[in-house]
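In structure tokens, the next block holds one chain alone, the form predicted on its own.
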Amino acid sequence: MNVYDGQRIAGMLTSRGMKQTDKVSEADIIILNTCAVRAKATDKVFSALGRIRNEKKPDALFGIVGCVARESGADAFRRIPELNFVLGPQSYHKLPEILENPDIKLLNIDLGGLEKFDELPQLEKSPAVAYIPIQEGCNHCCTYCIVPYTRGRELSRPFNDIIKDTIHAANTGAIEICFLGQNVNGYKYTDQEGKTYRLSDLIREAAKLNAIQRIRFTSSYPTEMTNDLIDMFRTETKLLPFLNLPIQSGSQNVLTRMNRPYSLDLYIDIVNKLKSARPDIQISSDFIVGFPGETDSDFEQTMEIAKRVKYINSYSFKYSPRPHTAAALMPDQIPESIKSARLAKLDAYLNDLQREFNTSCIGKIMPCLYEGVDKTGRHLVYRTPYMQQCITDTVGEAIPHLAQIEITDANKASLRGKIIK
């Protein structure tokens, strides 16, 4: 979501005659697009703001947009008095007000509707991977999660608006569509005629576009993994055989305290249905260790679910108390030393699973999407259907954007391969 927001902010400013620069000391306006999902992310924002304050030109405008802006509000001006603007994730289309009147300090952290999608200009040229938001906010209210506070309650965009954005992306260079939402598979929109659309309808419509070769979506919630969506993995070949399905914990007790009202049996049943619909599908997940009250037994159950599902790629974190969340006030907060030890053990096993899957790909030929040149300038970087990074040798000036690549080597982090065609 932040990649999409950043692209649109940049597009909005370039449409007003501005140019991007990577050097803070050259910039006339400096924007930090921020995430507040973990405390460490918020800390990094204010550390970066302090550095920017010292490096920027005296008359340069700077500020923050996104979830940290919503979380911090007016307190951001107290911590960094030189800030010019603090705009929440549904307010960054207000940036032109600062450009028109640079003497004001603009604070707008209200949770609006979907107005920003109507006001932001379309990108003149789409990246190969086009991120298309289909909804904002979340209604699940997990006790550890700040998203309902920073992004608001769940709102689904009109079906036709999403398809219009998808067609524009396809016509301007996109090869892959990634549908986005804090609760993306909860998308539900009813038009004026009373017809209701779900994520499966968006996938079906996007797949009709000849330019679009790959479709995926993130981030999913287990109970929203409806049968019509599972069936899309059986019938639509453009839908990648890969899904991030966060479980967060393998303990039913912890899931209950997290306010994630699904059983482990339901979760496993969904995984089995997905594998039945698409035998080559692979699953990744998200984990939180050290949630308040998590016992050694609870943690071992998380290890067991990882072993049972065999995730090929996962994101795991120590529990991080966030303001405006119920879990931050819970008793039995886990000491950092225990959280760190549990995370190290889980990560070690998840890394083994990732390495095992990557190694199993050696000898296979996969359709991969070009991402760019690596830092050395000597290799090309592609992305497999399972979101693995695949490195190949350069092939001169003719770089295929969608290539058949034979996998020749693998480690935990990436694959190596050679372009067949």
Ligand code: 5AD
Contents of the next structure:
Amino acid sequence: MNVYDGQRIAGMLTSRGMKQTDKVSEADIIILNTCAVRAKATDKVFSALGRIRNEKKPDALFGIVGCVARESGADAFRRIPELNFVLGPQSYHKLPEILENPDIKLLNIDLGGLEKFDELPQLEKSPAVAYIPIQEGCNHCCTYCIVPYTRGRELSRPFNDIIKDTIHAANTGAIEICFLGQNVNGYKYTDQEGKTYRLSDLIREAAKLNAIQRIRFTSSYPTEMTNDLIDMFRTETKLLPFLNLPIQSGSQNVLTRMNRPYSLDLYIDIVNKLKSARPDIQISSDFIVGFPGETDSDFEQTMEIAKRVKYINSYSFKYSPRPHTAAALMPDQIPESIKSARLAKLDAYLNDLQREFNTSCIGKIMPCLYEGVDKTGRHLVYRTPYMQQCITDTVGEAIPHLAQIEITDANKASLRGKIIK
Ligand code: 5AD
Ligand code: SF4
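Got the form predicted on its own; could you also share the form predicted in complex with the named molecule?
What follows is the whole complex; the chain from before opens it.
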């Protein structure tokens, strides 16, 4: 979502004649697009702001957008008085106001709903992977999560608007569509005639476009994985055989305290249904360790579920208490040393699973999407259908395309491959 927001912010400014630069000292406007999901991300923003204010041109405008802006509000101006603007994730389309009136301090952290999508200009040229937001906000209210506060209640965009964006992306260079939402598979939109559309309808419609060869979506909530959506994995070959389906914890007690009221049996049942719809599907997860009250036995159950599902490519985090969340006020907060030890153990195991899966890919031929040139400038980098990075030895055409690649080698982080055609 932040990549999408970043692209739109850049698009808004370039359409006004501005150019991007990597050098803070050259910039006329500096924007930090921020994430507030864990305390570490927020802390990084403020240390970066401290650095930037010393490096920037004296008259350069600078400010923050996104979730830290929403979380900090006017306090951000108190901490960094040089800031010119603080705009929340649903009000960054107001950014041009500061260009027209650079002498004001612009603060807008309103939850404006879907208004920004109507106001943002379309990108002239789509990247090969087009991120298309379909809903924003979240009604799940997991007790650890700041997102319902920063991005607001869940809202689904009109079906026709999303299809318009998808067609525009397809006509201007997109090869892959990634539908986005904090609770993407909860997408539900009822039009004026009373017809209701779900994510499965969007996938079916996007798959009709010839230019679009790969479709995926993120982030999903387990119980919103309805049968119509599972069936898409059976019928739509353009849908990639890879799904991030965060379980967060393998302990039923912890899940209840997280306010994620699904049973582990139901979760496993959904994974099995997905596997029977698409035998080559692989699942990844997000995990939180050290949630308040998590016992050794709770944690071991998380290790167990990881073994059972054999996740690939997962994300794991130490629980981080966040403002505006219920879990931050819970008793039995877990000491940092225990969180670290649990995270190290889980990470080591998830890395083993990842390495095992990567190694199992050697010898296979996969359609991979060109992503760019590596740091040395001598190799092309691709993404496999499982979102693994694959580096090829030969230099090919540096334009967005799909290539059949034979996987020749693998380690934990990436694959090596040979272009077949
Ligand atoms: N502490 C640690 N991890 C968190 N996440 C969300 N909130 C927190 C928190 N307070 C993780 C979840 C989610 C991912 C995007 O971030 O695992 O799926
Ligand atoms: Fe946060 Fe995801 Fe839970 Fe929504 S479903 S509250 S975004 S962790």
